[in-house]
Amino acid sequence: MTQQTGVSAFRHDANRRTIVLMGLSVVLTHLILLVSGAWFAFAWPAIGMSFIMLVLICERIGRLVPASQRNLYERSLALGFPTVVLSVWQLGGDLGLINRIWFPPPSEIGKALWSVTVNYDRFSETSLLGRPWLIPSAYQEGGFSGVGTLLSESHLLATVMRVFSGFVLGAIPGIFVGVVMGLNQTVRLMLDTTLSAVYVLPKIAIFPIVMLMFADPFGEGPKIVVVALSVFILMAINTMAGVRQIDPVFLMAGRNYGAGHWQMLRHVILPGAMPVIFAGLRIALGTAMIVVISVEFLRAKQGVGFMTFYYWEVLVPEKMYAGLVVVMAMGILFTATLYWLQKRLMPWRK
Amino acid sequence: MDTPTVVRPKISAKHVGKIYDTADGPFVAVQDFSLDVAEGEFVCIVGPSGCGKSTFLRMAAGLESISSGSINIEAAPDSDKPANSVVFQEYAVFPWKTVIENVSFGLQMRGISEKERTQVARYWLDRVGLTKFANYYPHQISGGMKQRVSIIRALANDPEVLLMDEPLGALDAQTRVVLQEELLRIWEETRKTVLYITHSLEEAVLLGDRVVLMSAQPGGILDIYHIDLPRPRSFETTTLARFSEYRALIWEKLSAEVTRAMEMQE
């Protein structure tokens, strides 16, 4: 016992005794390179091996970390890295590394987002959120209608509504089609192959073609489509495995209990099947955002996909590189309301 | 009243048949399987694996239909009861609901109101002593609380038989013999129909009124014993000469039956 602590106390030293030698090695690299006036020519090699002794040194440190400090450790890891990044992007911008005309720092980014935030755009006549502020005044001047034409500029809303639409109107029929064939086999072995090769297609390619069968091709109609057909076939897919891997035995439990067809479908099928559900509801949702970008890129007048390519096509990268950060923006928020769906949802998993 | 009552047997199957359409052509699972339990009787069923067992159980069930024969259980014309209510191996008891709403499953499926069945649910949750344990979700319990959990579902949902598919055979030993024991208690208070499929042969001699011994392909009767072992049973009995002459008894045919199989596997 008191060799094993011994032991262990010693590699303790030992793991600390490298981390100190791992820092000073970065650090004296990049003084030696400074002194001798050869930092700028070997900027990044010695920024890209700076980032391997990063990568070892915090390694170390998590042998180090006491277990109940774990969940800090990890949290500071997932977090530091971007930080990190973020940076060195700005310092390599700032000591002319990086060119700041096509590559501009975060801090130029921020700048960008706040001014597309807060400016209306008199070209393409809209704005990332639709100025809230104006609100109060767009109400007393026109009441809701007033309030709904200043928000039908914004950017954002725009997009939100395109995927939420699509969203819902891909997933409700995708989960029913799926829990159908994966009940019935006439109906699987008749779709399946047809699905998976739908699957497969790039929605953005059918496009032109669901365009076509609106009477305002242009409007908003083929957009919320292209986006819930794309949501529809992931969700039938996957609510079929989902319904094909629950336990026979709870199907014949259901059934002997006496559940009828409703009651087996919300008390076994859906319970059961709720995690591949889940599953495909997430990637479900990565594809609805790539749609739904790239339909903005292609044709629209608004939204945050047409914001980023507009600003690109009129040459204001830092405007463009503030679209992206919105689209990112979405999508963390997005996954995070579902995470909180599936707690409500699934509380029988922790 | 001196009319005689022609008392029927509680289960009653009748030249049961079970034949499987297979892309090698027809499986012959269960032949000619005739059988009568009666009223409050613990009929075990052993053979060796693969013997349509379990296919036999279901059929009872009605969760597989019957190829030829029948299988009839009787009930008061009156009765509102279930059938029959299975208790099925370990991982039977739904994951996603509470250890109380698995409980009272059947008879929520049956339309009775949430007072009464939660009333039902505590009744037999205390009986198993898992009152502790009514809202904690099924990966939060032991394998055993889950086997109990399925034992007095089928129990709470009060049906004229109860039918249990090798319902110990994913246990540990040790859990295995605190299980048989708690069955048998509950069982000597409530009497009722059982039909009891498993693997082990001490485990039916120790539970059952009669042990029916199964042959392997295709699955029919071999050979009936009545078990006379006193009532009240409990490990102790598993001390009894008596006992060990039973299995002794059984084992001679079953491990005759267990060897033939395996060669025909072969």
Second form
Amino acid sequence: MTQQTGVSAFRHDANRRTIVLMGLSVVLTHLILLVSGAWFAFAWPAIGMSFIMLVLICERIGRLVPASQRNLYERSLALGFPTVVLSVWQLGGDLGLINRIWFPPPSEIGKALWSVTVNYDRFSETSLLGRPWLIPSAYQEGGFSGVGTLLSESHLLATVMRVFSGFVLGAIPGIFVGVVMGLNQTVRLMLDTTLSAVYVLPKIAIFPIVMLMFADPFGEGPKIVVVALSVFILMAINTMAGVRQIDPVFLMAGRNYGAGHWQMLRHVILPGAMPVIFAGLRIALGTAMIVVISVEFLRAKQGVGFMTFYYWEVLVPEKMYAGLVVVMAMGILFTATLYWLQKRLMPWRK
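In place of the form predicted together with its partner chain, the structure of the form predicted on its own is requested.
A single chain, with no partners or molecules, comes next.
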């Protein structure tokens, strides 16, 4: 036991020495390049080498982290790496390593995000949030209709409503059809080939067809329906796969205990397919975001996608990047909501 403890302590000391040597080698490399005046010529190779060394250092540090602090270490890595990337981006812009016109540094993107949030664009008569700070005065002047008119300016609210409406309208029927396909071979044989053929179509290519179905092809209906169709196909295929992979033992156990059709569906089939269904929901959510942003690029006068494309057209790249930041934030928020819902609906997974 004493010998094992001694070996473990020796390995920890060796790891610590290796970490220190790696860190010093990175610092010395950059100092030598700076003193010799060659840093700008070899900046990107030096930064790439530093990244590799950083990965190796973090891996060594991970071996020293006790189990009680493992979660803190993993969260630090998850948050620390984006911070390092943004810092390098900012440094590259400040030192002239990156073209600030087309790739503005994060500080300018942050200022642009603040600008599109608090300022009202009089040309497009829109803003990112719809000026919610004016809600009290709008309510006094026009009641709820005045508030609705004010919020109708919002790019963010327009995109969220399109994603949410299309996602719900596509996911619920998609799960239902997927369950039926998983349980019934006849329905599966009838629909599987058709869904597989439609699935490979670029979803944005369906948009002109959907526009022909509506009296107002430029309204909200086509935008929501094309998102719903994209989500429906994905959820039908994923749910069918989830139902078909349920262990037959569970189905036999349910029948042996006298479960009826609805009891089997509620207590065996849906819980058994739930992990695959939620995996499909995450994929469908990403697809819904891609489709709605693409549609807003092509045919919209409002929405985060429209705002992003608009600032590209007028050559204000920092505000274009601000729109992309909003899209990423929406994706993180929607995904976190799905994870929260998954924990509530699948408590046994804990």
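Residue numbers count along the first chain shown, from 1. Between two forms, the rigid core is defined as the largest C-alpha subset superposing within 1.5 Å. Note that the structure is predicted; figures quoted are calculated from it, not measured.
If I superpose the two forms on their rigid core, does the C-alpha of Arg75 end up displaced by 2 Å or more between the two forms?
Comparing the forms between the two forms, which are aligned on their rigid core, Arg75 does not shift its C-alpha by 2 Å or more.
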